[in-house]
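The chain that follows stands alone, in the form predicted alone, written as structure tokens.
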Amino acid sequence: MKILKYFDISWFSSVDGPGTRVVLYLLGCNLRCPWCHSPHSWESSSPLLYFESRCTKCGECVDICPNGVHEVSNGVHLVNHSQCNHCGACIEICPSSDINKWNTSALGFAGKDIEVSELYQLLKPQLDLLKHIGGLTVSGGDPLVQSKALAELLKICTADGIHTTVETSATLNKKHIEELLPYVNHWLIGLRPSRTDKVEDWKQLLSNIQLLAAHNPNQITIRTPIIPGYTDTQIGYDMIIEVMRANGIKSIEILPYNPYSENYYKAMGLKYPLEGIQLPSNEELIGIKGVFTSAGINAKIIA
């Protein structure tokens, strides 16, 4: 039985695919987008996360860490993330942490390895409740990174009559798409031209969109985050429209920039790349939506 690595589950979402969904967030991503809202999902194993607001500065982690990762001095807790060997000793001893609840702890690893069958049994009670009004959406990171194990999970879902959606940047080799294709009912494809794009990623994305559209363009929804200074250009919108028209894709979801991800960068000891960027206004979002609707595309703003 194959293993999947995930870092979170949302048990009730109305904005991540048709109807009401369970959303499973997998670890691993081949991109490093400056606007990424989950940098802790980039690697196949989570880095040590430190959330200062939950820390009591007790110093227990300093004494137990074998590699000198932690230092508490004058009420300040410093974390040398590069020294961490993932032993977890600091998390286990921390009075403000639970090894199984990283998102409410001062210290934690955002990830869990689990067998596919065990994971499905975890998801199944909620999926059964949503069976006729939604289904399972798999996001990330990028789910294509774990395509082999994910195909096994989605195959079980398909056999059980569960509607499946996969959200991906679609920039990995087409073999990852082909492994999942028989078991995916709907695709959410991140299409957001920006100045940070690599040519090879863009070419692979277009190739994968063509592959999926040849299978069924009505099973594809484009997703475009509006990131000031990166993806909010008329040239970018025109490129998206061109790709959608060429492939017979009719629907796009416009996602406002998420300003709440800075906390995760700080928890990883990283500088937040979008510091100071302002949220697009409602008027700006409505104007962007109008660009697509005037081109005959069904556009929706996801708040």
Given for the second form:
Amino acid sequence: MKILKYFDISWFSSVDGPGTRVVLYLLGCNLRCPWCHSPHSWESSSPLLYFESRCTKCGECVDICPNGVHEVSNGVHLVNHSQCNHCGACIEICPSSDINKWNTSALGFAGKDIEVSELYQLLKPQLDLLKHIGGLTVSGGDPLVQSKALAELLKICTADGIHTTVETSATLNKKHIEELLPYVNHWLIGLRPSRTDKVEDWKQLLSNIQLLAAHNPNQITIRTPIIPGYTDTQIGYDMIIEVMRANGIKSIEILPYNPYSENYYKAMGLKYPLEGIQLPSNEELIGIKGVFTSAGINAKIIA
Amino acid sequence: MTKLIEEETIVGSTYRITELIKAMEKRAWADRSSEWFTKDMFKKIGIEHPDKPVIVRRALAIDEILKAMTNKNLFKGNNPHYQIRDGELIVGVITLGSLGLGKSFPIYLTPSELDITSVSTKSEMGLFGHDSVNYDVMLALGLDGIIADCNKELSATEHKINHYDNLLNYCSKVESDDTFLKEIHQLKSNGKATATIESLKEIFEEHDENKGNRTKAYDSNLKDLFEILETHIHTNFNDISKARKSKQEKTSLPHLKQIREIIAENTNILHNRRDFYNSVKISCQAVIDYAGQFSKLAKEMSLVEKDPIRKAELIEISGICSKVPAKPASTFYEALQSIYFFHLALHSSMSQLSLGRLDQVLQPYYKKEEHEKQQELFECFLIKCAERLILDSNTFIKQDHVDFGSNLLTIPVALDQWSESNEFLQNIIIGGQTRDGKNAVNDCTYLILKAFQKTKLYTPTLNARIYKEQMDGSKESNKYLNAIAECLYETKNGMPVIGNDEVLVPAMHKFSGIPLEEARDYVIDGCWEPLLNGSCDWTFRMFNMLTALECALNGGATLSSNPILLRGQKLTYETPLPAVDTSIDFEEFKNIFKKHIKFFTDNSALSIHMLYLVDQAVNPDPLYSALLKGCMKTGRDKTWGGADYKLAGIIPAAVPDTVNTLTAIKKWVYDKKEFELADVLDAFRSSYISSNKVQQEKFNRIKLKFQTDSPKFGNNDKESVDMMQWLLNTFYDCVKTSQALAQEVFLYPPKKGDEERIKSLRALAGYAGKSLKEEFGDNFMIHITAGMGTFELFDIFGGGNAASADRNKAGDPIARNFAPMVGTTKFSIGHLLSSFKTLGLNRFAGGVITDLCLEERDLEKNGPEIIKSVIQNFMLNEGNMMTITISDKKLLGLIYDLCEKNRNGDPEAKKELKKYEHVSVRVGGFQMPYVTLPPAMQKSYIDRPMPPVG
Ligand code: SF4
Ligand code: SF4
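The block above covers the form predicted alone; next, return the form predicted together with the partner chain.
Every chain and every other molecule in the complex is listed next, the one we just looked at coming first.
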């Protein structure tokens, strides 16, 4: 069986597809959206994450690192991320870190390689529990990046009667989608026209949506994050409406941007691109929802 | 929960119910200490009637308290117990008291009996509960019917006593064995109708027909007597000396002395029967009289009532109280009032017993066309059961009525009195299957569920049984599961508790020897103990599995850090020290551990048998025995072998903690050899703290590996599940072996030739009595059931343990019930529940309960649906019992702060707190209003993180 790389699992989600679901977050993404709330999922293997608040500045990591990534002096810990070659030695020695639990550690890799059948065994108990009221949603990163291995996982799920959903920005070649198509019950497609879009991505996206809609438009829900200054434009909404109409897609979910992602940028030593951005207000969201509903689309705000 | 409080609080299905609950809560927030009876308000039964047997004195005490409860002159002419409150439809008032606060009751022990309680540590204040009444007999016969049965039995008993007196009288006049036998022989052949012959004849005839309500013991004694006599009456008298020489050398000939003994013993049994029936009569009559007083009161009130509607209600109440519980009930209303009177009498007289399968009991009285009225009546009934509530914990100390003899058992069990101050040991059970395996869900099942959902009371505890037909996906089954899920979602307070019939019925039947019909009729009582429905008498023993593990690791001693104890507190056998003897591998260590587990199961099983007889001398229970299956038939109190079944649970605590510590030791000491066992034990002993830097670093590493890199039960990983399987198999084996030992020593008469050995074993235990089967007859049996959990005692149990894999400090609480320690589960509820699948929990009829706590925000969208799925998953994974509560951490935090202010005497905070009295949490064994909990425990609920277990 193939190997999948994932960085997180959420066991009880009511906002990622129909019903109550397990959400599997896969590594790897072909885009670099500035509003991404999981920058640590971009590469196919996780960067070293350093969470300052969990570090005791003990300095154990300094000497063990063959590449001199860590520097601790006067209670300040500097991490030179670009020099790191992912050997893991610092995580192993750090008393505040556990290689298996990056989200409670000072140092860690967010990713994990796992064989598909093993991953299924890991997910199964909760999938059994949610079988009749939800299912599995695969998100990322972009799950299309690992479509071959993912198809194996979704195939097992489908055979066990588990409802599957894939959340993607659908900007990769259609062969990835075709690989998954037989095993996916529902698609959550990110559609958020923005000034940062590349033309070829957009084209790919449109043709992929056509492909999916030709299969069954009712299996598609559009998701649009509202990022002030990026995706909150009337032109953008009009484009979305047009695409939805043209393809017979009836539902859209509006997601206010997630202000809690700054943490991960910091942990990777990156600058937070949305620094200082204002959250869209409730009224604004309701207004945006109105734009869609008055166009005859089922719109929902997912908070 | 929040919404409810913000809106005008509307609870219950009618305005009347809302008002009644409001009034009840108002009383609950007041200082209720002046409502308690004091002992000087009662007659001193024990001093006035020192010559009466204890069971009769207990009956007189029941009569005394029920009289006091309707005595207008007490409490300065304003007796809070003799009142009908505005709007009430069900009447009567239970005295204050609870498991934690104790009870007030007339002293019925004699002064010398009271002196003896200094060694038994069990006095008349012993508040046991933990049995469940089946009310169908009472509703069908009425207490008059039971009294009539007593009268019948009494006259038959008197009659027999006469015969025995005659016989004894006769025997005492005859001089020698030979003359006795000769005379008997002659009397028989002459057919002379002397009184003796008459007596003999009657007893003979009864013996021949093998009829009458005799217990086995009574039978076998009679049988002996008659065999002896018959042999000689039918034997040619002249051959006797010959016979003596030949066969009788083995079986020994009758001697006058023996005959006298047998007669005396049987007379004694008959006297006890007479006392029993008399006591039942007195107690039942006391309840009837009590009801009569309320009939009178309702009538008086109706005369002055201006509101015509209320006036009519009072007249109806008066009529009902003059009818039930004396007469059979003929309507739903009468049935409820009748049950409440009896329940009230039990709970006011030290017997805090459960209400049983009320949907089954009430269904024959239910009428579809009167549904709404019946719904309201049932909610009135629930409020009456709940109204002993005391919500201001500042007043608890003043109301502490527990004394040294208030033990549940003959062995003191430390209780968390504070947490138990609103625990009344009253349960209602619904659903599941009938005695013949049919779907038991009926109209009343739904009526009861709805009543709990509407009133949101947290006592009585509601328990819903689920069996396979309720899982089959049919419309009916979904209706039932949906109703349960909705109730859980709406109340948030863990009602109902879920019992899995597919696991508990085989546990009772196949693994504990209970007949299938009885097993299918199981009920849940006390905190969550599975028992039989109105046909069993229950007791239990607990021990701490983590302590057993400490003993195994440390040669029979705890891992105490107290230097004067040297190695530690010695509790069990000295065994080789695995930290010293390196030849001991992990398998060998497991064998050592087993020995220590067996020490505790031996202790439990033996003491259950050995101390069975103590209760009859101090806590006979004629009122409960009136309805307890077996007692009326045999003429024996429940404490005197009367109940059809005797159940005793052996319940170890800290089983998940033990598994996690064992797997960590296996992994890091035995498999990876990363640490020395001695260092691990030092770390445990010293709570992972050392003044030596090198040692401290070692401790840190041990702690890190044990806590973060070891298998933890509840994550469905192979290592921890395998270890749990091993531990459960071992524990179960030990229970069975210990049971066999206890039976050999105390239950069965010793085998021929083995008398001396058994006698000396009994002497070793300090027991000089007969074997229980000799005492109570061949059918006597104590069914031992194994279970696992902590009840509310997780703090108290942990208090005696060193640190462990999941506990940082000595004395930290252990994990609650059969749920993993908070913070040790990495995944989800599905993983926890699927960890149960292969454990064979269907062997554990003592109950294995897991408490789940879901976070309110996760249920916002599909709450009932998610809860239903959790229940179905629990059933499919063969879980045993489960509670599901829903909590809102933020809200609990807010209430905690208010409580702190109230504890510091802030009156504003107290006012504010009243808004939150509905918020309750599950405390291991029962629901408690959060506002009433001890501060440390309150805090622990705020800290319960997701994933949502523990
Ligand atoms: S990252 Fe870990 S090892 Fe490095 S200084 Fe912080 S706590 Fe010490
Ligand atoms: S993972 Fe290896 S290379 Fe990277 S910082 Fe840690 S020790 Fe250095």
